[in-house]
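We begin with a single chain expressed as structure tokens, specifically the form predicted alone.
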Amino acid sequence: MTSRATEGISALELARRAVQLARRAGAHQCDAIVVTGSESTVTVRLGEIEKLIEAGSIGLGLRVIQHGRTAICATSDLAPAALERFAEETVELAGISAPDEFAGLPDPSLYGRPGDAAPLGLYDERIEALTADEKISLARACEAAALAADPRITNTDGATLSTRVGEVALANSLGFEGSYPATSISLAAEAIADDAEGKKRPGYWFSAERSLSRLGDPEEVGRIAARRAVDQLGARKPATTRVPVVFEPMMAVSLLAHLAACATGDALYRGATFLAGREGQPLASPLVTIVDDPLLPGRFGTRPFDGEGVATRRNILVESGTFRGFLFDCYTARRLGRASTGSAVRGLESAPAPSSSNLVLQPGALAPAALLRDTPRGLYVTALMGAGFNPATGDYSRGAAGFWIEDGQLAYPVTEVNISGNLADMLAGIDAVADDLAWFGAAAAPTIRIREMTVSGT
């Protein structure tokens, strides 16, 4: 993860040094982000190790702003002479770029406090201490459980365990300096069953967390993947109709992702969101509250400051059905006469842009079984395919699979169907929210039911 040139130098010191060099080269404003990481991936298939990767990386991204002219460059060559040339070249590029009156660093009054990272649970030393043999053992246990779960499981696409141990550091020319360590671990499995027609029915499941203690039990991950494959045996197509549609938690999370992409300042100023002009107005059912919270301890999207150094905060997108507002970084806030919501994310080679952190659709008080019993007929969605969503209009059309509901029970599996509607109508049509909140990476949702959608056999 380090070279001879960077050995013994912290990520924050590297970011600080890049800022100093850019200022020396004539930068008016600048910031630098350094991301380090030690990553591992092991895939086991049919009991054998199919892939075992251990890798380390370190990269630095530098943004220079010369009176509205911006250049962003990245490098992994951090030797002193190379870093000095890199800073000088980035300043030169900024000088020939097109000016933008809204470009600039955040006001220092918005900065987060670097010491705020400690209580957020971003680092787990047990992940760093895992040996290669222990990682292989976890992946093997997961796949073995999938294969043993049901005799109709005839194959797998393997089980994969991935870990990452890293650090993020940010410094700028207006005095912000901050860094935080971060770990992550994920385990995924895909089981395969053969139906009577010889079709392969895959079932997938995963768990992804920042700490080892929160990771799903490996054998349970494998068993769920197997069950989801077997559940699709004998799947058929329903006739085209309009019925209630129930989204299991993982599928409800996909709706959150669509909404979050529309609820950014970037989408707003580009005119690419159906949410324009709807702030403070009813959008969803009164049962719906959606919160973006980067301060939840130990979650994937948790961070003490955003990609520009602005202090992060809890933002309510939808409150009891009312759309409360958009997520902004400093650039989109300036363009639209708003204030940053501490929502900037960035890569080494990209400009900061607003995005969600930990997105949560708040649970209701209804048990999932009760929700199902209260649905005489409809579709229960467990898989979605395709990318049929238009953020500018909210029009929604995606392939789906799951179960047909009859008399309040899951009657038989269905596949090759299409569900369509408009996201605004879908949110307004949510008439039941269960209490089974489940996390999938940086988003969480419970089971929800939409009063009516078009379900088409394809």
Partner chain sequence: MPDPAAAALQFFRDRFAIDPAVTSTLLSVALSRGGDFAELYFEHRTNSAITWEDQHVRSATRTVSQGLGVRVVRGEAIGYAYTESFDMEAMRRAAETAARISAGERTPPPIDATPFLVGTSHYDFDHPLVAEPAAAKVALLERADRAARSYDPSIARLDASIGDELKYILIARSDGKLIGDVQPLIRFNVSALSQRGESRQVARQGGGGRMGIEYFEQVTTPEQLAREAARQAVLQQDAAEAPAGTLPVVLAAGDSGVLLHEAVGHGLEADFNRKGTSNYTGRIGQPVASPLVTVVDDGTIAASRGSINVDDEGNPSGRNVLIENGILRGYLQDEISSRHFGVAPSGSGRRQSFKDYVMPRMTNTFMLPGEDTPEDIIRSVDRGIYAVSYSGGQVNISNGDFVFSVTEAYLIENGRITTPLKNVMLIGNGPDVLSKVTRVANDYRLSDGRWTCGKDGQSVPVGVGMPTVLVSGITVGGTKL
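Would you mind giving the form predicted in complex with its partner chain, to go alongside the form predicted alone above?
The text that comes after this line covers the one chain and nothing more.
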């Protein structure tokens, strides 16, 4: 299926081999992750092909734990002799680290069952079967629709279709072995409209899925990009004030990501989260329930086992406003006297660390139009910029653009504003949750409204 990049050896066999070599070199405990992939990217701009990229890649990450001393090495040179030397070097490197009683592989009773991957819908053979010409036509249709959607669209930054067909394999020295294939496809477009004084208004939209059948209609992606550009024509900077702020679903998703980054065992033991000491306490409005679910079929955060081989499971972060708890991998769980929540995420070059999988803010019963009608005055946010969030304090301050709301309607576009508050207050201040749940990558949220935030403008 995807083993062609590895010249006849499966990803799992390579991971197993690395574990054996490390054991032979004296490793006490070790695990190896192998990620293979074939990637392609096609960009079409103004009807012409701008980029065609195609390649296969493979990488191996080895973690060695020598009586609590950890080393992590990564390589793409997998020739037998090179791999042997690599394993020896990793074992030797562990000597630099200090012994850490909490370092170690998971208890085998926690292992996931790797045979269970198929129902999770991570792999679509139709993506692997797409030809270059088919990919070009998808991108071309998307860009053409963006250009044709409105005469005020004068330019585009192109439409890009990317696919990836890959496999993840993990093996450890305590007997865990697992692998699963995964595919992804994404289509993105940026349309540009010209505003007064030479200002350009870009509009961006995308669809990213694990299967071709779920990919958004290419023309629809292009038309939405065009609409988002045209909608911003004539945008102005409003006066500084305090008003209700409505987040469209894509923007509400960004709040989930901030919260999830604070809800990890990693942030907790570092003392770097405002959520410390708040487990079991009211955090958000009772309208808010947030779930992290790696078992939802066909999503970007879906996985049958985590980055350490632990079985994945659904974790509730916030239940009707109450903060239920943190996400843990084995290290942070041991360190804090907790249990792993199956949330280890691992790159080739880095230690496992707890992170969210698929984050969902459960939808409410309100239609988004009704939510808007019920907002006499406020800001409707369609774009956020900058990294103004402090996980240690929850302080939040980001650049924003969108629309000014007057009399329950979108009155005019606004830009160059800043919205600020504290995430704890913002979550507590959510006074409306709509029913329009939408997915963006590994997170989903509906339209929400926060009772009041500071909006900085003129």
